[in-house]
Each structure stands twice: as structure tokens, then as C-alpha cells.
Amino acid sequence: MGRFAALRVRWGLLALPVIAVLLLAFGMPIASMTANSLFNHAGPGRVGSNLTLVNYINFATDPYYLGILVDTFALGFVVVSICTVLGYPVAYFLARTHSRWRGVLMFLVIAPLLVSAVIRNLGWIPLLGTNGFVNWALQALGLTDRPIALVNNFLGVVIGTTHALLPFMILMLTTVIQRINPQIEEAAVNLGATPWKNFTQVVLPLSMPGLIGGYLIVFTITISSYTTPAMLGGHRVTVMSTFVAQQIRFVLNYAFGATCAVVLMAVAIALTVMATRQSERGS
């Protein structure tokens, strides 16, 4: 027992430099941001010295700011719903297939994660533009007689964010579905269950912890993302992340920008904790 305690102390000492770096790189900026949110605005680029909750009160009582928060949540809901619908069949196939190409397919799934968000979004712009491939294909197939606006709007942000976060949903679901014994599904089929009943009454309930965990993770990353809304949304889509950047970079209202960032961070932390607990239940 004494040896085990000494080993824990040794590993704890080895972790101290990493903890110190994390506190300096993340803890101090977050603490500074939280502190700025509790002071008044004293002019462009200046934070006052009077402690106040007026920033939070203004955010909670102004319909404009609440509307931005609602739009942010709407974006998260749409993206995570699309990721769920598209990701579940792929995850089920990857979890059950014995094909020798399974490794290649898994690589294709995670490939978007290997590309910089900036490069990925730059690749979408010519595809979704007015004269891009998607509009050309839609008009060639006779589905539309004029180009459709697919960038610099909410739809463009949804497409880019879904492409970036779909791998997270697929990986979460694949891991959980692999833990479901295939014999349970075979037993349900032998008892007369149709494929739909087998899915809704056997596979889906057993994979629910992973589904909820993936749902919360994708939702959290979506509402916190900045690059995709800024690049594919242009200046026409305002979500919390772009609004925070606007307040700090252009309006120079550091106090209120910090307040919005704290609100967004609090929501993200709460959802991350929920996702972690759901993942632990499914393990």
C-alpha cells in the first residue's frame, strides 16, 4: 500500500509541470476574461474598476442578445440532428462489417479531422459558390433554373459544420454499437422482430448512451465554433462566437465581450460534463 501511495505521489510530481503549463495557457486567460465580465465598460478598449453585474443583466434582458443565443442553439440543433441521421447508418455499418476495407473506410471517416478548419472551409467556398460545382450540378439536373445561395448564409454554415463534426458522431456511435452483442439482434430476429423493430427496440435503446454523448459533444463544438461561421457565414450569420469577436475586435467593448464569452463557456462546460457522464454510462 505504501509503495502504491509513493507511486501516486511520484506521478503527481511528474504531472506538476503539465498542470502549470495548462494553468498559464488556459487558466489565467479564462480567469482574466471572467474578471473583465464583472466590471463596467469604461470606453473603447478599456475596462472600468467598478464591480457590477450590469453586463449579465443587459445580456439576459435584451432580446437582441438572447436572439443571438437562440440562433446559436438553433445552429447546434440543426447540425447535430443532421449528423445523427447521416452518422448512425455509417456507424452501424462500420461496427458490424468484417470487410478488409474497414480500415480504409475508418480513415475516410476521420479524414476531415486531419485538415485545417481554414483549408476545409476554403475548399467549400468554390463548391458552394454561385458558379460552383453544386449549383452547376443542380442546374444541369434540372432541379433549379438559377443558382442557389449556399454560402454567406445559415445554410453554408450548416454544411461546413456538419462536414467537420460528422466524424465525431460516427466514432462515438461506432464504439458503442461494437459493444452490443450481435447475438441479441439475432435473437430478436428469431423471435419475429422486423428490421425496423430490431433497430428501434434493440439497437437504438442499447446505443442510447453513445448517441446522447455524441449528440452533446457535437452540439457543444458547434455552438463554440468560430472559423466556419466566420468564413462560410460571411457577415450575415451572427452566432455567439462571432458576436464575441465583434465586440472585442471592432466595438472594443472588452467587458461585454467577456460576458458573452463566459455565458458561452458556461453552456459548453455544462454540456461537456453531461457528455462525459453519458460516455461513462455507456462504457
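Worth saying up front: this structure is predicted, and the values here are computed from it rather than measured. Rigid core: the largest C-alpha set superposing within 1.5 Å between the two forms. Positions refer to the first chain, counted from 1. First, how it differs from the form predicted together with its partner chain.
Once both forms are fitted on their core, the CA shift for residue 64 between these two forms remains under 2 Å.
Relative to the superposed core, residue 250 undergoes a Cα shift smaller than 2 Å between these two forms.
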The other form holds:
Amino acid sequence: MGRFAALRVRWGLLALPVIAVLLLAFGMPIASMTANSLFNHAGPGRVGSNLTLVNYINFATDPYYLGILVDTFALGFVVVSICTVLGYPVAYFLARTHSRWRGVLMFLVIAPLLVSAVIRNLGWIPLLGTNGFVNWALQALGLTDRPIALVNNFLGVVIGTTHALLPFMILMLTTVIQRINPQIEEAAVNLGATPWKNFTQVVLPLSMPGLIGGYLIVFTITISSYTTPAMLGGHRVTVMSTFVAQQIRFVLNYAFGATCAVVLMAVAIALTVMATRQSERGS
Amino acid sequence: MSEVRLDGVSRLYDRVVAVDNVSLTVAEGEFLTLLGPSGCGKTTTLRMVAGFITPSGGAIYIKGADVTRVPANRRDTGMVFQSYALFPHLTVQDNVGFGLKMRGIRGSEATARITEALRLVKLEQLAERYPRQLSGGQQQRVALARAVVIRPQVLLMDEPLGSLDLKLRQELQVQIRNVQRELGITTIYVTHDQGEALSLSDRVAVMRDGRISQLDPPDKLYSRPASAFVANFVGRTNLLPVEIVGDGDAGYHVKSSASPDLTFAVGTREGDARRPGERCLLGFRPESTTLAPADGNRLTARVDDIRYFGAVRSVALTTALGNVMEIDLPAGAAAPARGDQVTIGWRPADCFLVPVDD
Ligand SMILES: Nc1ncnc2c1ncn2[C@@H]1O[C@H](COP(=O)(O)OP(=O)(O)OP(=O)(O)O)[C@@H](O)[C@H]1O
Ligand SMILES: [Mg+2]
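Coords for the form predicted together with its partner chain, given the form predicted alone:
Full assembly next; the chain just shown is listed first.
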């Protein structure tokens, strides 16, 4: 072994404690969850001792459970789409502007990250209520003549989650767009590209890493988020995370709760891998 | 008809005047270079022709049509950037084909034109590569092919060789000139490298503080600079303060301002007539100076330093008038030693007069 290799190994040793803590903190709960999901339900609060796939079979064959999974994905998809559409123009502006207000705008963008989820959602409830500001404004503008149900439903969860995760999308896209040489856009325009062609043929393809990164972050956080669906969904919205909590805390079916958690995690991992592959192929 | 005409074009940034009332005409097929020190407004001028910057005043015409308010994507110019600015997600041939695609040219015609453009820059073999798989020089050749394949009215280049090393720069200069000649394409080229400007251009516009100082063919610019600024910026120059004594058919007679009994003959009469008594600067180039001349203008000097450059020896001198000067001697000729007193000389035809100002 060369001296440098030896040195690298010794430095590597320094990382060991951190790796150990990470393994304990993240690995153990996942391992115990996975283990729980592989045994039978033996009455409230008890996991049986028969190794079985029955929990997975139950999940996969019951339309009700599958429906929850579909709803969770629908939520993720809707939130990612809205974040992309709302976030892209802002990110483009932030990436390209020389305005002295850039710093202020950047702060406003990341401000939602500075507030805890509970406070943020408590703030939304009065705003979105039947007599809240948003409904008042919509009526004042003549966009509706009756209050719209904006909270305690799917829409409320979408609004709250989008607000919380938009900063991630914007930050991700800003970083990537900043790295696109502005002269590349000028070259496109010089060669006859209209603003739209420049966007679709040049800027958008070159933004792909940011879009994929933003999608990954926003989608995975959305499908695993608990606080916002619980607070803004009322009791009418059930997503995987709230369903898992319900199974474990109220139904006391640890085995099935664990099963749902593992399914959610597996799907999230699969999506991450797919997206990473995609972005590697792109670059 | 002129291909490109700038008529009193200006551009202001806040209170900075980046380009100040520039007028020039580029003839069809001409290679015109904007040359000048950093910040003199070359890029701003070029980008106004491309349509990326709107002039604060004046008008720009391409083929007789006023394009001052025409957006960049409808101006029909081909631009080559210093940063190459190739599309990283497209192959070489798709980069070159981009402008054709924007013009709705597809299929066999597009393929033929892409192949032809790549042949011009000698990159046929690399059509399938991506820009990141190419060297800097190759990337810039792709950029050149991409700009000319659309057969633009005017080719615009902003220091295209600025980030390449000397050897490659010289190779590409030749290639740019060949492509430009072969296509007969009207070209505006920006550089702050005077050698590049002189060797490539049909005419050179020397810019200073947003204005054109002088616009002339390279040989005239070099041998008959119109100002001390141009004389110093284009090549090296020795300048002596002088006063006009007489005005004859063969040129002027001048005397040194510092030592009135020293007189020189200037064998040229460019520009406005100069009156006796007028003060100006007498200029001559290091390489048109000889040691111990038989006739012509003479000046005694002490040798301060000698530097060897292969083809020439550059000799730094302090003249009897107290000026510091530089002369080039053929490397094969006998060289003086440091501290020697020498007489230097130059022919009346090899010197010029410029105003004292600036
Ligand atoms: N966007 C801008 N805002 C303010 N001032 C600018 C801007 N662009 C250029 N300028 C100023 O205008 C002047 C001319 O700039 P320009 O880029 O045209 O110079 P240049 O001749 O191309 O210089 P270089 O050789 O360094 O590229 C400079 O003083 C520059 O500081
Ligand atoms: Mg410039």
C-alpha cells in the first residue's frame, strides 16, 4: 500500500463515527419497520411471530389501500407540476437578473423554509377558510360568487405543500440556470430562434438537471409529508403518511402500518433511482 | 451598395458613454476590424449590429434597410463569441444545423449545407461529437461553421480567438481569413490584438473611448497613423516633439523642440497642411531605423540595453535630446554594446507627423 493510499484509509477512519451514527439513526428504524412488515398482526399493538407476506398481499389486493397510494402520487404529481410552473420563471429571473433587489427576492423565496411546518399551516387555515382572506379576495374580484372550499380537502393540502416546497424547486432551478452561459441563448437568438424556440430548444433542455433535481426533492418530500396533509386536509384527505400514522397510533396494527411505510419508501427509492439515471443519461 | 452602415450610433450606460457617435460603412465582402484597448466600446458596437443592444442614438443599416429596431433573431447576422457558446446538448452537426432549422431548412438541403460548412472548417470527421468532446480550437471552428452556414448578411466575431494559445490563434486566423474569402462574406471582427487586426483585415477601425480614432487599411494605419494614440497602439513608435520649420514639395522640414538646431526631414504630407511654427510629434518605427546612416535624419544616442529576439535585436537608447527610444537592428548585423555612443538614422519617407494633443 502506497503512502497516500494509507493516508486515505486513515482519513477514512475519521468518517467512521458519523457513518455509525447514520446507520443507527436511519438504518435501525427502517430495518425494524421492514421486519415488522414481514410478520402477522397478532392483535392490537402486537406483531406476531409468523414470517409472512400477507400484509403485502392485503395491500396489493385491496382497492382502498391502492387508492390511498394513488392519491398520494396524485398529490405529489400535482404539487411538482405547480412548483415547476410557478418556480421556473422566478428561478430564471433570479438566475439572470443583475437587479440590486435580487438579494431581497432570494430571501422572500427561501422565507417559507424558515418557518416550521406547524406555524406555516396554522397561518394558512384562517387565510383559506370560508370567511378567509382568499375567499374574500376571490369574491371581491368577482371570480366567484360563493366561497370555495380551500381547506380541509385535497386543494388545501396542495396549496400548503406547494407553498412549503416551492423554495426547493426555485433554488434547484436557479443554480442550474445560472450555469447556462447567457451567450448560448444569444447564439440561439442570433441564429434566428424566437424567444419561444430559444426556450424550448435551448434553455429548457439545458435546465433538465435542475428540473429533475427539483422534481426529486419536491416529489419525494410531498409523498412522505405528514404535517401538511394532517393539518390542511382535515379528516377528508388520507395519504400514505397519514394512513401509516393512523394504523400505528389508532388501529394499533403495527405490521400493516409498517407495510405501508415500506411500500411508500420503496416507491420513493425507485423514483429517485429512475430520475438519477435519467439525469445521468442527459448530461 | 454597402452591406453594413452605422450612422452616428451611440450607446449610453447610466452616464457612461460606451459608444459615441460612431459612423462607418462596411463594403460588401469586406473584412473590417474594430481594434482598441479594453473598454473602448468594441463589443458594444458589435452587439448593436447584432441587435443585442439597442443604440441610444443613430441608426444601423444592413443592405440598405434600417434594422435599428429589428429584433436580433430577425437581423440575419452570424455571430461568433469568444466563449464559443456552442449548444452543449447538441452534436456538432446539430449545432451547425440549428440556424437552418430555425429557418425551416430541413432534409437533404440542410444535410448538404451542414457538410459543406464543416468541410470549410475541416471538421467533417467530428460531426457526431458533442462540444465537450472537442478542443477549444475545434469548438471555435464549429462556432464559425454554425455562423456561416446560414449565409448571413454579415459575420460578426467578438474576440473569437481570445481564449486560445498563440500557435492555435495563428492557425485559426488563417482559417478564418480563408473561410471569409471563400464565401466573400462581409465581416466585422473585434480584437484588441493589433497583429491580428493588421494581418486579417481589409480595413481597421481603431477605437478609443467609444469613438473611431482612425479607419484605414492596415498598411496605411501602420505607416501613417493619424494620432499618437494610434501610433502607439498599433505597433511600437518613437515620438519626438518637433516644430514645423518649412513646407516643401517633398514634405516638411521640422526642428526639435528641445534642441532647435537639430532638424529633420519628413517626406510625407498627410492630412491638413501644417503651418511653420506648429508644434507636433515626429514618429518613426523601431524597425525603420538604422545605425550610422550615410544620409537622412540623424540623432546621437547612448545605448542603455539590448534585447535579443531571434530575428532582431531591440536596442533601448537615450537620445541626445533626453528621450528614451527603441530601435530594432537585424540580428546578423554588428551590435553595439551597452554604454556605446551611436548615431541612429531614418529616411524621411519612413517617418510621420501626428498632433501633439492627447
Ligand atoms: N451592461 C453595461 N452596463 C454598464 N456599462 C457597460 C455595460 N456594458 C459595457 N459597459 C461599459 O461600456 C464601455 C465599453 O464596453 P465594451 O464591452 O464595449 O468594451 P470593449 O471594447 O469590448 O472592451 P474589452 O476589450 O475589454 O472587451 C466600458 O466602459 C464598459 O464598462
Ligand atoms: Mg469586448
